[in-house]
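One chain comes next, on its own, written out as structure tokens in the form predicted on its own.
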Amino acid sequence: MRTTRVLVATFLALFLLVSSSVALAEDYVLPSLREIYKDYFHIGGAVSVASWAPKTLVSHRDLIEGQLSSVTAENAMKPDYLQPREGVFNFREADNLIRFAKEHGMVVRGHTLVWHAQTPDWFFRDKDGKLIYEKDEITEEDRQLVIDRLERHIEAVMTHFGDSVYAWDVVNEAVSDDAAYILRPDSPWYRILGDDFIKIAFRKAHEVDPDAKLFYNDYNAEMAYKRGRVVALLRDLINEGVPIHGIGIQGHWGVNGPSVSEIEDGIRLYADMGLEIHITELDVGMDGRTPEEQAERYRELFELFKKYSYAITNVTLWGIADDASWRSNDNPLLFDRTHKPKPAFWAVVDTSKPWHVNKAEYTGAVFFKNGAGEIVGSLRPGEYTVDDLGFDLEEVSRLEVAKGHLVTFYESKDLSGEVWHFAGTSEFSGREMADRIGSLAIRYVGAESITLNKPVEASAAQDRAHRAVDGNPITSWSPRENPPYWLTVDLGQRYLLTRWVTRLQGTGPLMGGILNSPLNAADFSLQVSEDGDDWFDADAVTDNTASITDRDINPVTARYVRLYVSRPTSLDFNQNLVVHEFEVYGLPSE
């Protein structure tokens, strides 16, 4: 007969890095996005090699080598860098990048041949040195002079790099943000040549290198306010026989937007046109949110990119670590300023799992520490006998367990007999446990709430109670009578509970997903019961203003769970409660 003991424990989210089952933190091998995504699309990055910029090709070399299959020069292939004076070219830094790419089996994207910015004025001056676009009358001689310069630049650049560059952003950011115009009227190219400059550029690029993939690249090309003009431009050009092969969507986004659905609509629109799609300048600013929320945003985006990998063939991050990002104040990349992987990195390692689960699989889910706080050993998810641990359990006086995981010790070596559950504790007697156990198992608890779509009863607004467990972040249970309020969920069987989450009023669309609000539930608790009649608190929250509470609990078994709210807001005059989701996580008790 098996008996179960649940010991007092507290989850500790852990950010240590470890490797093999008993390796120490610095020894783990970082997974390679280049390898993980090789069957989907190239993983690229913007690399700084320009003489006046941080040399990320040197300072970030290990990350670039290990993570990327595609590179783009952040500045060293733009017109002002390659040809600062007419006929004077500077290919040195770009050539260094290409040599590096060839040595490491990477492809190179060229960025960019034609742009209204970072293009020297000499392109636009007449034979007397006057800016042509400022003249009252632009002559045909002026136009031809600019066309000749444009074509000579494209020919010289593409001829020099040859097939070392497999794709080019031929024209960059030509479409206006103003709905009154298709093309931006302030562009020197447009002011002198009209929309002909785009046709001239693509036709010349194709003439020089018929095998190169030619892209139109722009920011917000996926957004509803602008994509109609981008589509109209590209469709008209393609109908005229202009050789445009793909669209570059820059992807300078944030945690707060644009929505995944809006991005998907844009991707689908371009894919339906038969265009190849590159995400060319991806970074996701924090927007004042948490690293965990940034991680979820990256996870959603890469899940979307994989869905459309039949059209998306390259995803290029605009940088690789926050210390060298053009948006460094918003920390938008996968690695932090010290080049350590962020939750965002772990989120894209496997988009089917939460970031902390991916991290635990590589770095360890349970860490065993001695009285001095030193790591004695660590284990990744799996099953082990005591003889296989590789460290002395008697030295251990503390466990640290990664979020969402549970460690179970068994009396016998075959994972049977009496069991003890832990979810991290600072009070652990390894000496006592070493004399009593034969094996252990480390499990991920699961990403899906066990309250999802289960039967519910409520003290008020019963007709809306199911909305708190329907998995829809928009709907809500919102009683407006007299507190306390309660919501009971029948789990259908006994579970070992380890974590609970509430998504309150501030997460809703009317509040804009804010982090804190006095309208969020202030005092509430998670109550549990075996029979639905006798209840006790498993955890309690007081004086809360957070829109999301995500709390680990001492492992406890129960069939019924109840959200009990005694103070529905922090405002005495407002007794209205809004609960968008009530989530509980755990494993079947057997």
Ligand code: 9MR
Given for the second form:
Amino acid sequence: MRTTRVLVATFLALFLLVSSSVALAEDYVLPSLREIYKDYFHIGGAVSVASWAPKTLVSHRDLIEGQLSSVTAENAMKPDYLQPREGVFNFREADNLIRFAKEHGMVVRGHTLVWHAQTPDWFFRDKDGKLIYEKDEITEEDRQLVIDRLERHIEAVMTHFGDSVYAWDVVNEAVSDDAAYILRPDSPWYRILGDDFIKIAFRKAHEVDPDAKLFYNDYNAEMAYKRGRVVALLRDLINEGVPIHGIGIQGHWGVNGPSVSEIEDGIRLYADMGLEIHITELDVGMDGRTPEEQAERYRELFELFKKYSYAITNVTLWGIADDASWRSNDNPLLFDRTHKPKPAFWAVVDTSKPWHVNKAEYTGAVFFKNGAGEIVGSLRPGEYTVDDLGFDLEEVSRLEVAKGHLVTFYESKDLSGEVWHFAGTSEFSGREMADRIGSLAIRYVGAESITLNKPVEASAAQDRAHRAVDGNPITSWSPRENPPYWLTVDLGQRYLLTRWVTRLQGTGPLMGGILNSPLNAADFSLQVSEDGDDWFDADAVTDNTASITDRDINPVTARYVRLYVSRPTSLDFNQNLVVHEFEVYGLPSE
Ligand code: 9MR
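Next, report the structure of the form predicted in complex with the ligand; the form predicted on its own has already been given.
Expanding to the full complex; the earlier chain stays at the top.
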């Protein structure tokens, strides 16, 4: 109880601080990740400038300018683009990017000098035009020819760009996915030069530009199945005095994996070797999950990156918006196809709060609409008197309150007297109310469920009932006989309830986190009570198949809440209910 009071006091104090700077939110300015992360690391993005790819430098320019402090050419600095034929260089598109970066005070990561892919054949042909790596016998002359080309490419490219490129992926993706080999055996570089090509490349790069930061870049470099081989390679290079400064962890991930702890183990490993770390190609595919789940995943990842920001100095996304991503079908980026910020973007804006709270602080937490459904006004969290709303309350006939928020109207101008609470979407008669309202407050209700670890009582499977409120998405309460089933939580004091969430069978490890399933609870309600005896429905869900339900309710005061399940699945013959979490959100009520 005491903790709750303290929390509420802290919340109110923060709230008052925020409210002094609130304004009408309609004209919101998109926050800039570059600014938000400037004390942690560069925020980068892969940009396409190559003539055969959609040019995001043009089509996504506003976002690139607004969000990034680092850019990487998605294709235009790869060997096939820069030197399509021996001695014929094409720097034009890359130079455009460099010019753009200079104009905007951004750094440039160079990607990539040596790779098995996107490298033209001529690098590997002997003087008779035969592919050297296909020959039965590779002569010393063949090897020397390839080494010369490798070195000449590095020299020409790095000399051309000079200090305009601050870090280079010198070698890309050389390590094998197969435990039988350290290095990928199918790479033409490896087939001709063996292990040597990596050392030769780094030494040459350092010779050409001793100030450039030189990186080894790879996918899955953080993952347990592969990182042992990457570490072995890097150790070898370091022990031999090869100039290498950092590891590029690409970060082509998904909502389902790899786990944050696996990534953290990888990051720690490289940080402990004294290497600088760049996350070079971050994108997080949906894996069939919801945008909210993708947001939560991005939030966790950026929290992790901040924790290791002593070693991580650049976090580059592999693109800007989902319409121009190499994994476009999996919508892996922070902006959607129409270039609007996604929940994932808002999650990254401040990793200490849920995405929807960050969003509401910028775009508005309450939208006031008229009879035609047009927005009359919108307000950020804060306190207001009716006189300084900037719009006419009488025109309003509908309220839309952002998830997790509560708007309270007060009779008098100093937030006192009779009160009216609203959450979610509600009808609101501005014409009737305008005369009765003096002030209003818009609050964020809190990130923590008020059922968390509170005492529970269940109709069945009592010994496991606490698992529905333990905050652990893996464990569950799972009664199997004689529905209806119910689970009561004693909140310990009265709360004003605004929202409830259920995480059902489909969210669990056995179901692999799917969106919908007939095995999810079908008919159930949130019941509330002041005394634990008289109950009524605060909200009811019917014919549900969703794995997660997340619902705003008309604010209601209660000391006890109950999840009441009348149909445990959509299948008549199946009575098995699985509830991983039963969450309720609200503010302590006096
Ligand atoms: O995003 C790049 C895509 O436009 C190219 O068609 C592709 C060709 O290989 O390369 C993509 O970028 C890759 C990067 O250079 C290295 N790591 C994996 C990236 C995604 O495939």
